[in-house]
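The form predicted on its own is given below as one chain in structure tokens.
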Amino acid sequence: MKDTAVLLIDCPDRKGLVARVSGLLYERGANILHADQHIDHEQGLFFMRVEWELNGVPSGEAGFDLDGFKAAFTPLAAELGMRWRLSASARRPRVALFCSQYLHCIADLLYRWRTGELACEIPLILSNHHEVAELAAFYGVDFEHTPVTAETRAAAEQRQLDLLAGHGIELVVLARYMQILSPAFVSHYPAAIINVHHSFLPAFTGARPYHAAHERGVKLIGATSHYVTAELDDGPIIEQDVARISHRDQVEDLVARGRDLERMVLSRAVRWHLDRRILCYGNKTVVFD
């Protein structure tokens, strides 16, 4: 895996933005590996992702001076009204996984992590049930049982936040965690909590979407991964997928077929977040290829 840096930018659109950014990178000796941009013409917004090598190019040259580039880019970003994030691939984000009794999504994520597909560290799993404890032990991840009731929700969330802070967690993944997080909890991780919902949002929100889809007689079911906000099932959508069904399928068939969709859309969303491919604006996302 190459040692790279990624710059994510969003700002008001104007002429010359690509040239200003790429020109500065050229002046600093960067070898750009990927560059992509998007313009929202209705809102007049510009989005850009640039990735470049940090090791010497060609062989024998000194490595790229990331701190020097950051110092040079900061005044340019201020001049152009940019919001920006600069990160290096060598630094792996620390991720916590939440789940309840359904383990298909968390098992998939742990397998992808162990095989190197997800570039992160996973030091912590939290659940309001005990079913995942054995899986956590198999992968050598700390497990914490955090039961939640209506009466204990505030205390349980505070314990969860303390555990997340103690492990230096930067991203929370809800891998079929069947509890609603409070706005106070969500506020600690803006655009850093990813959930999988077992329907093609915005259709069939809530806890029993497969039952609602069966009652409605739909011909497609879906799954959605999205960032969590204070509004239930209404955060910026990252990824979605669907499967065709028929009148012959019962609720249990929808649930079984939906599990594959849930695994896929959640793992893609987590991987794209870790690869720094997502920019949020308003209640939307730009997901760079």
Given for the second form:
There are 4 protein chains.
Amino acid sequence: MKDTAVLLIDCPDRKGLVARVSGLLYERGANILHADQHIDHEQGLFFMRVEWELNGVPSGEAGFDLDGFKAAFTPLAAELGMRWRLSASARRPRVALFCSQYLHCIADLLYRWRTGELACEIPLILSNHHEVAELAAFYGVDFEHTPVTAETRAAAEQRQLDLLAGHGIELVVLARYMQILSPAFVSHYPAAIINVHHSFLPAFTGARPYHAAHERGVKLIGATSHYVTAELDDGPIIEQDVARISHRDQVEDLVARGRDLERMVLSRAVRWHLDRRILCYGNKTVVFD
Amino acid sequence: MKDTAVLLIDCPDRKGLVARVSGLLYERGANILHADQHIDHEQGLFFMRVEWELNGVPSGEAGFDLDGFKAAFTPLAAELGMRWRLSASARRPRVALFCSQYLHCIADLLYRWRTGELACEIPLILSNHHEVAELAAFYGVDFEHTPVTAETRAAAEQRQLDLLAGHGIELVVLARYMQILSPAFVSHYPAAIINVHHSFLPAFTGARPYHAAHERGVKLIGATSHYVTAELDDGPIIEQDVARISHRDQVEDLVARGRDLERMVLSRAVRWHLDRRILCYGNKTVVFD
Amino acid sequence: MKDTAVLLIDCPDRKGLVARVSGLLYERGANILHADQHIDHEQGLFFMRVEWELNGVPSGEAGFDLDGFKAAFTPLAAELGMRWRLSASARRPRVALFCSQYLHCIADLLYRWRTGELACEIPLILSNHHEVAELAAFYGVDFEHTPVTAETRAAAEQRQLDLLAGHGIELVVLARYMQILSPAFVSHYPAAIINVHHSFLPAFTGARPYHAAHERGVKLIGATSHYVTAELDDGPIIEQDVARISHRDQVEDLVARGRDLERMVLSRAVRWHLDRRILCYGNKTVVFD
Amino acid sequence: MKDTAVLLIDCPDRKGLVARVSGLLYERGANILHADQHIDHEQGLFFMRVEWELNGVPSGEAGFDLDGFKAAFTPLAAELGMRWRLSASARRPRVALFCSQYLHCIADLLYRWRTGELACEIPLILSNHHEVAELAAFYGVDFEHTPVTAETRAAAEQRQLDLLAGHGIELVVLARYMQILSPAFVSHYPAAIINVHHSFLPAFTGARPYHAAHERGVKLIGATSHYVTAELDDGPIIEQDVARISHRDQVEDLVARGRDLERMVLSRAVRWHLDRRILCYGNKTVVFD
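Compare with the form predicted on its own: the form predicted in complex with another copy of the chain:
Starting with the chain above, the whole complex follows.
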């Protein structure tokens, strides 16, 4: 397991930002593993991700003093107008998975989690269907059935929020959940709900995108993972991918091909989020590679 | 140069279509090089492309009697309710290129034409700008300047139609022409005007799609070639392709990356059209490979 | 479930092959769903795949007489020098999966099988490791531990062959099995053992291809599924795919990215084999789409 | 035109490298536009590219003092064991293009140069064939015919070297030149000769790679741009790309598809080189994006 710290920064651009941040890290003895910056000149914004070792490489050397760094960095960040997040990679975020009766995405995420690709805890699965029960049992994750109807939505969402709070959830992943979350629900998890939409957004928003793609006669189909905001299918895009189709493919072929795309773009988005590679700004993302 | 015949067929699906067409070809001694069928079960439609040699392979053998085949096939096609086109690949369609001040697509098409990738004649280039003049001269193609304003559109289109008619044009290629053709103009060339749109349709129709893509924060940009119909950016799609971008790419980077996509999808569409590989039906295409 | 018949043919090319086959099908009342041909002009070979319905569409109508067709087709095929296979899609081939301690490919295949993407029976899993036991139990598949050492290879392979024979296995899938099968073993399953190699063959044959790719500094990594022949990593290629990497990716990143490629190219190969879409000739494949 | 400076650095990794470089830039008032680092932990190497404005953004402000920075940076770089290159983007490198009778790559490069995609001077074209003469004249570039035979190779190379020296050439681009340069020739332009090879290296090195690919039955073909070293097709890879093919594609189809790949990977490599984005180390490249 990695024993590193990651610092994510965004702030108005100005001279000397890299120098001041890297200068402080150098002063405090950090061994930097990765550092990446991005400047949006149009909007005058600066973004930075830096990752460094917490324990000295030669065993016996004292580890990096993360609390001390934080204490020193806080006033600097305030002076420079920075929004920032500092986290130790050893701390694994707590994630809940939501799904419907379609299990390909959740099965893929659970498998990747089990094999160590996703550095998180997954204590909770919620679904308005029962199909996922067997899979949840196999992976030893609590499964709660949370049925939703138009009439019971508010109460169902409250129960979901209570379950999330009770399990200390920090990230919600909608693995083909198929229900629309209310703005009130979404407001509890800003930039912390990841959805996969089965089209190349912004084409084919809403329901039945594979049918719409077939109807329009496109030559590529796509899938999109994005953060959920109050507006449907309009949140910051994290990842997209496409697959070539032909006139031979019927809707059911598109659905089958699309499953592989959905798995890929959703699992990448979750991994990048867990690796603290994503910064949101406006309605876009910076994804550090 | 290929000396073959190509027969394109579409009709309601029924039993025995392949048998009857291939039986007639066999009876008349055709040596089939490629044969491909497609059945749209949803709509009950049958599509076929078959290509055969016109001259006997052993020299000295008499060639295939194309007129005789045509005479024999016509009543069969009528009986089976077929729409069909029969053409000799040696006959090179006459193509006109339209462009604006952006020359990357037209330069690419002219280069491919010169080197033999596009089996056609290109006797005419039309543009509402002057930038293409030098290129037209280099390739020895007539260039006519056809300025268009909102007030003169009708007259300008009439002049364009006259020029096309005068040159015996069978296919119009809009190589980033940037002007919208009127439905009246389009009606003269059904399924015979190919346009390239600089987005992954149906996302980002209309003007400035790269700006819209940048604004939305997509992770892939695309380009689409399609037949032009009366409705803007809504005709049958022939080909699409995409390229990956990142948060580092500004609008001008998207424009530059997009130029390569546009060249590729437009040149493929033109080549496939010239090779008689495309059948339109409803608002879609069958592209035989 | 599809109730169709598939006929696969390869033979020396000559005039009238399509006409004679489609004529016989028409005569016997077949409703053709898909028909595809390929002619290799260089080698003078003809390939055909045709699929048709077995039961009449209007219920009550008598189904297609497959035995009768077979009786009529056999002499025609003999006359035309055809190799051919005729099969009903309702008959699900019996498949054995071999694996090592790396489970990503076998987990993917089992999941696709469970959800209906792979039309086969999977009665048997063999591994020289124990890690797959839990997965085999979850999916209800017999698991046999077949350890192999240099000294015991012959005996181990004999035991494997006995197990395969005992379960009536028709297709062996090496889902990252990591052991080299002897030519004697391979000779029992001609064009019926599918392997995945974790490189873009013919680059990086043999062991540790991701290390070799990293060492060479390639900008794309690949994976290849192929039929196993007596010569290592040299059998007919069924499918390949690649993913972009950069200087930032270390060997472990290549391994992780490669897992997704391996899953995709192996599962596609198995699906196409089960759908009777693949014909081998020489050291190549025709894959009908 | 961009008015920036680019500094490229590689050196043994140690703490504080980013801090010291960015600190010096900050101290001297640089407005950083892009900064990117890469650390190869395996080999303990550090790589950095930083680009900053030379003229103050508010007009009237004095520009950045590049000579003064250079004087201050030189001792720091020496202390830290850095290899480095500092260049002003306004200075356009002088490039020679070599070609054979196949003109698709050189035609593409000349077009991109004319339209401003390639920030360089192209004063010279060399070819052992005459086909390029017309193109050279159109673009106003000197063309020298330099025939080569096995017997005259040494003299021909000497004449080429003299022509390059006479034109002050800093980068040689082999745009499908098809002749092998001697190690002696190559030694004059270390990491300054870019070649395109028409395969996915290291597969299919040497002559006729499309024939070899067809023979092997691969499902994707590729192209590779790389720096030329003394060993054929073995230099540091800059860029690779692939295209899907099928059993339908004959060698001539591979050649045609490959032309588009070759154009893309070669033009990207040249652009990245001119933008000072590439660092070579060992037999690999770091390509900053």
